[in-house]
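Read the single chain below, which is given as structure tokens and is the form predicted alone.
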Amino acid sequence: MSTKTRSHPPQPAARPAEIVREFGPFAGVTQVHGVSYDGTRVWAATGAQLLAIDPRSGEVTRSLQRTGDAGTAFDGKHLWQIAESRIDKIDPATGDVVASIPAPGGGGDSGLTWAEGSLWVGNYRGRRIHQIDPATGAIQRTIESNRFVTGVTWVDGELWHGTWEADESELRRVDLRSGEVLDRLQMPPGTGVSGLESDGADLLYCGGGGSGKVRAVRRPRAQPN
């Protein structure tokens, strides 16, 4: 059974996002559609292949010939990749697709992340985030946004998502229950976000869309109430 929550104004003032590092552009890559992090490597979906990037050197250390036109996630063992209207579960050791489930947006999906046994999927033009069952793709919960959703990630119990609209992008922390916007980090003008993933600490990796880059943004720690 799905539940739906709505975001409520007013929103906090946006702060400038602190970009601490850029990776790429990479040879032959014209788009980054999704990003994830497996604990040691940043993964970037570039259309025809998934690239593994060493965040220390910025070098590509591996590639998998797998289609990826939107979000990427890592569940601790497998990669999950949106490919048009489906989500593929991929063995990163072999590159084999071991399972596939339908994507909730049927091709209108954007970001993807894994948290506590569920996949969380951004719906770009629907301005929504869905929590789905990774075994069936069934929607379990929906959170609404007032901006296009271009990436989603969880860290320390916080839900963040990326936006990209009217040539402006933000990283937003939202309340899981109400959808209320709790924090806003504004990317520099013309710097879009196409995919979002935390490193589990202080960085948020952001796909850079047509720049062919991946950017690392410093995550501010939530202030105690």
The other form holds:
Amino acid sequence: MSTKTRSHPPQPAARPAEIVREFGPFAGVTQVHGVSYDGTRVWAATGAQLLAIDPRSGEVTRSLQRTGDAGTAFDGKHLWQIAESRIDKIDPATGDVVASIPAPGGGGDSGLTWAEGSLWVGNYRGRRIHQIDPATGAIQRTIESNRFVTGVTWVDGELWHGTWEADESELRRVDLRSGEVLDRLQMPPGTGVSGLESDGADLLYCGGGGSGKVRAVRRPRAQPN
Amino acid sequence: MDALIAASARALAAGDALGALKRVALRDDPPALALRGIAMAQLGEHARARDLLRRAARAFGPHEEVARARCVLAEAEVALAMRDLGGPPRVLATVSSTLDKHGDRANALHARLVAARRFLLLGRLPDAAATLEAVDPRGLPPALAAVAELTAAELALRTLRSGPAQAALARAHQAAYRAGIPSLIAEVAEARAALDRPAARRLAGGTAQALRLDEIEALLAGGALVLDACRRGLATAGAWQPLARRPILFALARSLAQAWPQDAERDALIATAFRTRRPDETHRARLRVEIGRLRALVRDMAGIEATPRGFVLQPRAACEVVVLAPPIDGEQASLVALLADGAAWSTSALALALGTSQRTVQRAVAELEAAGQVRGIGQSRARRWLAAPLVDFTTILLLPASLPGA
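Can you switch from the form predicted alone and show the form predicted in complex with its partner chain instead?
Shown next: the complete complex, the earlier chain at its head.
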């Protein structure tokens, strides 16, 4: 028996995801990798540049010429962006890179989010999520998943991540300690989830990968346990 | 969809194959293998590219059907660039239907185009035409549309339809410009130049006049009875009587056509057909037999009457008789002219058609192959010869992006 074989508790049934709104595709953009939200604007990493989108109008209000190949995060002041095998800390006002730390997956990284003083980084083919120290990049904790992890986000103490394998894509809420899947929202077939970020309330913004779109999905209210 | 894969794909899309390789050079997961394969193909390392793409296709999981199909398609395109035509054709059909099923229309059409070009290179023109018919060029990305039109143009040229070929090349030209790929634009220009080169000579009264393809076509469509010494046969008003496998009958027909409207002397006919300078009664008897065979074959096009000196050609409906010869004289020019029909010929069939020995044909094709004017497919006894392709597609630029979600 392989040591990787673990028994997973039965998964909850998947519910269809309710897509509230779609933004884009935007001019000159073929890919959306990471997505973040700074309280007023949705940020999307599109490869060669970072776009700020006004969620009310759907218009691009600002663009930074910064490389973004995977997840994006916002810590209240700075943007964090995965570019190749490093994570850049970017000042959204000037677009300058303030600091860089090595990414924990060495380039296999996908999603990125900020919560409680740590960065959380999805590892796509590694099927796991790392919690890292934003100053040094040292790994503090690892959560295993059984799917390819794309975007990661925290909201109201819930850890959500996107999965995307071939044509199937889901948003999943997982238990922080055991990695157990608590909730599953299934995207329509062919609709991939690259980046993921919550708006702190009822919406989850999802990067649409090769579609070049950003989609807003309604987050189900936590059920009373 | 992880960071380095995205960065590498971005470099590849910008034409920076080395930059793409640098980012994934040490990784062996399937998307990285696929990217390495495509980058190697763009650098011209076809054998290595093929190996990497094969490994990538094998390594993708059972759920990653689309990614695997794209790898197989890229591998097929690399095989085409290597002129390795040995693979089974159904692989591309399967890939195409898989991609169609998953909504990847552009790559599904691309797979069909690769299949059509493969048939064209194999000399299987009806298969190529049937495959190409299933491709709807509307809504294709410009680069693919240009390739589709180039393929259609070559098919039309091989069947001597210069009008459709011109139209397809004009559309290919526009599409290549829209795609903005310089090498593709150059290929289309090269193909258009080929249309303006002399493709045959018209022999009449001891003089020769060079003809372009559209002029040949006009001649064939007109009222003349044409003895085509390029493709070896007789043509009139859309009818075609091949004589490529009947060298003696062809030699007789050619002598009769060249002598028209006069008759051709018996001894001259015997000298060209039987290659003897000292004819006797047996040769005259053989001549009567062969003329009888030719008469039966071309009955609908022309009659062959005996005269006191020999025989004369009497076209049925046609007002004149025209002889078309290859643009230059000699064994090699005749070979190239025969192969211009795009079909695959064996050495023995060529020798039979030209009335020479197989060894002579082998020597001639070896020289032509070294000069890049013909190409051989298959091995040893199964070896067949085809004309060099009209256009050498800039294959590698069109490799699909073999990424999940790309």
